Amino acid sequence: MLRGTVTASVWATKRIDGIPGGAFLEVELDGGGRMVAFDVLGTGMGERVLVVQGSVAASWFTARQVPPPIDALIIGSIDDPQ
């Protein structure tokens, strides 16, 4: 798992059939780098997210007979401690 903070929306043109609904947004992860992550939990801007990929992250997609090509999943929300 990856920790980061969501920086942008990341939008397109056209949708891809296969695709439930969610959003795509742009993290910037701990330790430097920044990456694209599907999101079906209505995450917002500057939250701080767990971001898992590969294998773990298409596996969330199970009911599909063809899983979408998403390859990094918002998995859940880092509440900071205050």
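If the structure you just shared is the form predicted alone, then what does the corresponding form predicted together with another copy of the chain look like?
What follows is just the one chain, with no partners and no other molecules.
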């Protein structure tokens, strides 16, 4: 898993079928680089997140017979250090 910070929303009105309910979020990765991850948690700007990549991001959507075309999923928000 990678860690990063949500920095923006990404909108794609023209899209292929099969993308589930949720949001595309830009994530600035710890260590550098940016990616777009799918979010179903309602994650907000500036939140620190844990992102999973690859086919497991798609196979999480178990109600669907066909995995959606998603290759990065926010699986949680990282707790603040105490």
